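Take a look at this one chain, the form predicted alone, written out in structure tokens.
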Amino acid sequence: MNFITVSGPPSSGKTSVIIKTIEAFQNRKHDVAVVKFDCLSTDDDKLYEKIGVPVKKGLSGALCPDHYFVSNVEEIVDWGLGLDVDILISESAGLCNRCSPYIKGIKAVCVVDNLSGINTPKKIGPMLKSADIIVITKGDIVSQAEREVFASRVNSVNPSAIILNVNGLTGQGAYELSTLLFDENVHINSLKGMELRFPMPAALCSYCLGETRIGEDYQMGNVRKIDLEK
């Protein structure tokens, strides 16, 4: 089984990128699952099943959905091995720029849209900069000279990674990424020992404990104040 991990930004059109995708392994007979992601509330997971993919999805509810992924991973994989497909795919909740759910030896992929601005790029962390493949999308909108300056400020942040653009809604680009994206020479069992490609962000203070009231008196923990002297 090949493993993938999609992430990226809020609303950057990664559910569409990955059906759209999952249509072309379709078309190449290839068996495909996923498992989604998300915070509070996904709906996400009935789009896939009308186009007949076995789908899970976790809800993080309170805790950060990236600690939450990786704790549930080794979990998901062995659901997809059950099932005996050829793909299993795990879609990322819109994450905060920091985030890095990314593991090494695992095809990662970072979707962006070109309405985010072209000095997102820089504001991204290891979710963008340690991916394998950057996609991105909403291209149709913005004219050829803004697509190009976007995607020449993604390839500053990570020069190693392949860019591509792909239309969530036309699908235009979506077989160019399944055939980078599968490889017959891959095969995940397991995922127990691996490692992260980044640390996952620092968290456990008082406030991740459940805290809400606000002061000095109440912070403890993993805390960094701000230098307002400089």
Second form
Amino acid sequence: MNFITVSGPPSSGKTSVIIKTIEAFQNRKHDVAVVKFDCLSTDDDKLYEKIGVPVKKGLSGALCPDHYFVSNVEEIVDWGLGLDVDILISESAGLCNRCSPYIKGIKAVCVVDNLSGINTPKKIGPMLKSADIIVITKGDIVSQAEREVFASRVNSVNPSAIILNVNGLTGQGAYELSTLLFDENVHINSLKGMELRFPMPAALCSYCLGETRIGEDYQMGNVRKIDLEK
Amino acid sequence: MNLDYIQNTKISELIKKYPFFLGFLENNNLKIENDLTIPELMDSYDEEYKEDNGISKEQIITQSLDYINQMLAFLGEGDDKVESITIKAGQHKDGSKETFGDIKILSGEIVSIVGPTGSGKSRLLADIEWVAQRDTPTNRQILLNDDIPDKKWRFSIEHKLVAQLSQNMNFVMDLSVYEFLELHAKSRMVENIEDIIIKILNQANNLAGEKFTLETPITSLSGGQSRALMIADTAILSKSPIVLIDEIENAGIDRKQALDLLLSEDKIVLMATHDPMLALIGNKRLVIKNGGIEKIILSTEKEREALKELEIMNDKLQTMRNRLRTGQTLSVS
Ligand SMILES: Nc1nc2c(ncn2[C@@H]2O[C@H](COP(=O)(O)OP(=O)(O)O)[C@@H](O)[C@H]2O)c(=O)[nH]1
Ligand SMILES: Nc1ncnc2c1ncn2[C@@H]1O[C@H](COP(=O)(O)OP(=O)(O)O)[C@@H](O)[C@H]1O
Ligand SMILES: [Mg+2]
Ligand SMILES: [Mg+2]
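Beyond the form predicted alone, can we have the form predicted together with the partner chain?
Zooming out: every chain and molecule, the one shown earlier first.
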């Protein structure tokens, strides 16, 4: 089984791109399953069901959805193996740009869109910087010049990645993406012993643990203060 | 350029030799510490800063090398002009072979692509953009300059084979025309930025009905002005040798002149359109059916005459539009 992790900011086009890519896989008779991670709710699972792929959703509730992902990824992979699919795809919540739980040795895709502005690439952390493939969407509604400038900014932040334009509405580019994602020589049998590409943010302040009161007296653990002198 | 060099050279030296490297440092939120090497710079940050910015020493070193090498390749090009593309026949949706053999399109040519929705027009354009090597559903192969193309045409963002123009495209940045063109010119690494900006403005104003200036915010341009600026900018600043045009309808620009501008910059123009005025400007028409190229129609003498007639009608229409615009009354002769 191939395992592919897809991340990206909210509404960047992750679901649209994954669906168009799955259609290209289905045309080539590959079986696909999807896991969608989110915080409180998601309707993406219904969209995946509509195209006939097995789907699970993982809602992290009060936890960080990316931490939640890592804590559950092994079980997810076992689920995919149990279904005997050729490809398992995970879609992240895409809530914070700080991190994305990419795993060493597992293909990592980051989806960003042309509408997000040319300064966005440098604000996105490891999610963009350590991805193998960067998909840029919504090129159909901006000018050629804006597409070129945006792509060159993305490239300067992660020159090692393959950058691909995909139209999430028409699927233009999705077939091409599918050929980069699937490798018949890859067989993921377990995630045991694998490592994250980049450490997650060190959380665990008192607010992570349910504190609601504001003020220095209630702050424990990993607290960092804003520098108002700068 | 190798890893050794990157690791042992001061940043000031790197920037002096490769001015574009500054952009890499800035976009990765790195300080410009002239006296340090890249590894020393990375050692000067604490772990927290590196984690917050999603950077690590090894990654920045290898990516610096990747970036400089990519940019050098991009700047050093010039002799790899695309003078022709060749489409080698593949198959229809039902698996039957396309019958045309090869189609060769030369730079400076306009080819229109016609066929009903779902017939495979976009797939053909995508085959070209992806420089298909019998690895797409159509099984077609694309050659550049009669040869199997270099991989860079598929993967390098600096060597995009195809630029696209379509009716739905808008400007979304909050910039003036000048700032916008400057930004684009810088990302294309052109040298004489001021001259290029003026050239694009003049060409765009030739195409658009109403003139605009360098101070105009791009988001407040009219539909016609936006289209005109996009076309002039693509013709002059975009390095892509092929321009795909998806249905540019009556949008208040001189379309014939727009195509002439693209051709004068030695572009290959591919146009998906059912507008007779545009379709007949092409030297060739590819008729798409059931996923394959069914027929190649070369424009005939008769069609060219029809085109002349259409152009006269179009001129009349244009004159009437202009009269309306300037507050005059219309008279039919
Ligand atoms: N115009 C345009 N819209 C797109 C494109 N890709 C996605 N969208 C739209 O953007 C919105 C968010 O897409 P979605 O796939 O749900 O994003 P996600 O939150 O990252 O999964 C939807 O309304 C999509 O239809 C694209 O390439 N072009
Ligand atoms: N030769 C072919 N073999 C298999 N599938 C094809 C072929 N040509 C086109 N298709 C598929 O048919 C669908 C419709 O084609 P598309 O190019 O979008 O049509 P159009 O742009 O003319 O409306 C797409 O999913 C495309 O991948
Ligand atoms: Mg989604
Ligand atoms: Mg189409």
